[in-house]
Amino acid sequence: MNSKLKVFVSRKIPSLGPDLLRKEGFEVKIWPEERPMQQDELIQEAKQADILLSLGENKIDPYFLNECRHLKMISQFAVGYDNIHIPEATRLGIPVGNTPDVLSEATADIAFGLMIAVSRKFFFNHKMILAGGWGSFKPTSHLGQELAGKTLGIFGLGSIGMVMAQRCQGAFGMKVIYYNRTSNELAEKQFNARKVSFDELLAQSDVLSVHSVLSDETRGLFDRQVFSKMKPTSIFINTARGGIHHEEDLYEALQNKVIWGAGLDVTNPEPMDKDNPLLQMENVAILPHIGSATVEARDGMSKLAAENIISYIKSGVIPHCVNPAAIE
């Protein structure tokens, strides 16, 4: 291997990943500042570079990518690649690596967090706490609902929602149905998961949880008209990505009571802005998308990265790939 190859980090990440690199003779530069780049940026430090590695935050659109065909690859920090024009990308045969599964745990948790914080309003009652109001015994106000034998809705059945059906059918032994392309027969064995229509999905569903990618097909895909057809006491959970739902037409949801409440690690736009309606609502629980936010996940996926790459300079072979074609 080419001892000089020059990788550039677009963003400070675990150490592990880059020390990774160093090891293997890679020479790493990291961008140092506390801030996402803008793409002039990323553009003049990529031309420096042989091997990018990305953050879902920086903008790899078709401009960017001529700008600097000249790389060799591409090894993203995260598992979703919505930031990446791929099929521009594999035209001009960069390959795109990615760090699927090592955050399934961390990011179902914070699935299953939520649905528990939305279900009992967590965030609501810590707020009124603090605001002082914590006064007498009140039999009916704020009640929330439970969770035991509800049916869990899974949008998306892949490695993190597989986790997600496991924590909440082994803690509220909730039945499991799901929506995807394809079956998951692992699913269906372990968790007597069905496979299910987007509309039976829709009304059946008492928490409905978002685990898909975000794509032209999903992109805005839960807005007024799907939410019309949730049922009234049904909780909406998602920590895919913002651009799969539309944020007003939540709001209006919840305003109206056609769905009883939400839990979202992801928004649309991100950030939100702190004066959003929807963070004043009762039955609304709302992180600022921290789905892979732990020791573990983050160690995990710096490794990834750095494996993605050092692999390819080996052997041709990313273990992680998003565009095999552009290898091919």
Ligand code: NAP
Second form
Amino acid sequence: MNSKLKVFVSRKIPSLGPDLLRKEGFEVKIWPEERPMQQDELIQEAKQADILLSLGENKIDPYFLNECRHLKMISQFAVGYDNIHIPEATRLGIPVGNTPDVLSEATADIAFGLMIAVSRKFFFNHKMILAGGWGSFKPTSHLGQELAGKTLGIFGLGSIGMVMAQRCQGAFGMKVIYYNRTSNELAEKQFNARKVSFDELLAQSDVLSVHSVLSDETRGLFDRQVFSKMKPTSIFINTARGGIHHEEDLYEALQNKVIWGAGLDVTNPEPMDKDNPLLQMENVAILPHIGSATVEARDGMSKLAAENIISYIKSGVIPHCVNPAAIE
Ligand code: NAP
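Previous: the form predicted alone; requested now: the form predicted in complex with the ligand:
Let us now look at the entire complex, which starts with that chain.
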């Protein structure tokens, strides 16, 4: 192994990955500040490194990639890589690794938790207690919806969607329908999941949970017109990327009772403004993008991001590579 290879890590991450890299003879430098790097700072550091270990907050656009075309690879500490211009990375021969599966349980737990929190208005009721508004028992107020036997619609049934389906079927006996570009045969076998058209997904889902990637095809997809095709009793959950739904249209759909509730772990933009009216709505639960924020998931991501680098340098193979064409 070439002991001189330098890895720059753009944010402090769990030490498992950096320790592993150092053990394998890499020189590791970590951005020490508790804030995301500006692009010019990232370029400056990456120019002095051979490999970049990046986060989703880094803007890795064609400008960055051309400035840093010397990079041997980029190892992303995330499963999503919509912050990286993959076609340009591929054109420049820079392979990109990511960290799937190790965060699926953690992220699905957040989708599952948001679904229950919305269906029983957890966050609203908590805020009401804080404001001194508990009051007396009221037989007809604070009424939520039960989830047993309802239909779960998954938009983007991949690794995280599979765990969400398992949770919902196991806990509530929910029927599973999904919309993907290709069939998920394992889900059809394991959960009796049924692939439906996009319009059917909208019309039939009691809970519609988004788990797809953010891409040109999905950006802004859930807008006023799409919400208008959902059931007025439905709950919309998004733990994938905030760019997939149109936030003002979502507010309008909730306000006008076009849909019943919403749970978000991702917003657009992030961080969400503290005065955003969605935060005050009764049937809404919002979290600050904490899908993968467990000790287990973050350790797994750190280790996998390092293993992608070590394997590529040792054997030319990246176990989780999003653009294998860059290596060919
Ligand atoms: P995955 O296994 O690759 O699953 C993504 C699914 O999306 C696939 O089933 C894919 O199926 C589907 N898909 C892609 N493009 C689509 C389109 N245009 N229309 C419909 N379906 C489409 O990825 P994952 O590990 O489950 O992660 C999913 C996403 O979750 C990530 O991309 C990331 O953005 C987000 N995420 C968020 C957090 C968080 O902290 N909140 C944590 C982890 C991940 P087809 O290719 O067949 O269409």
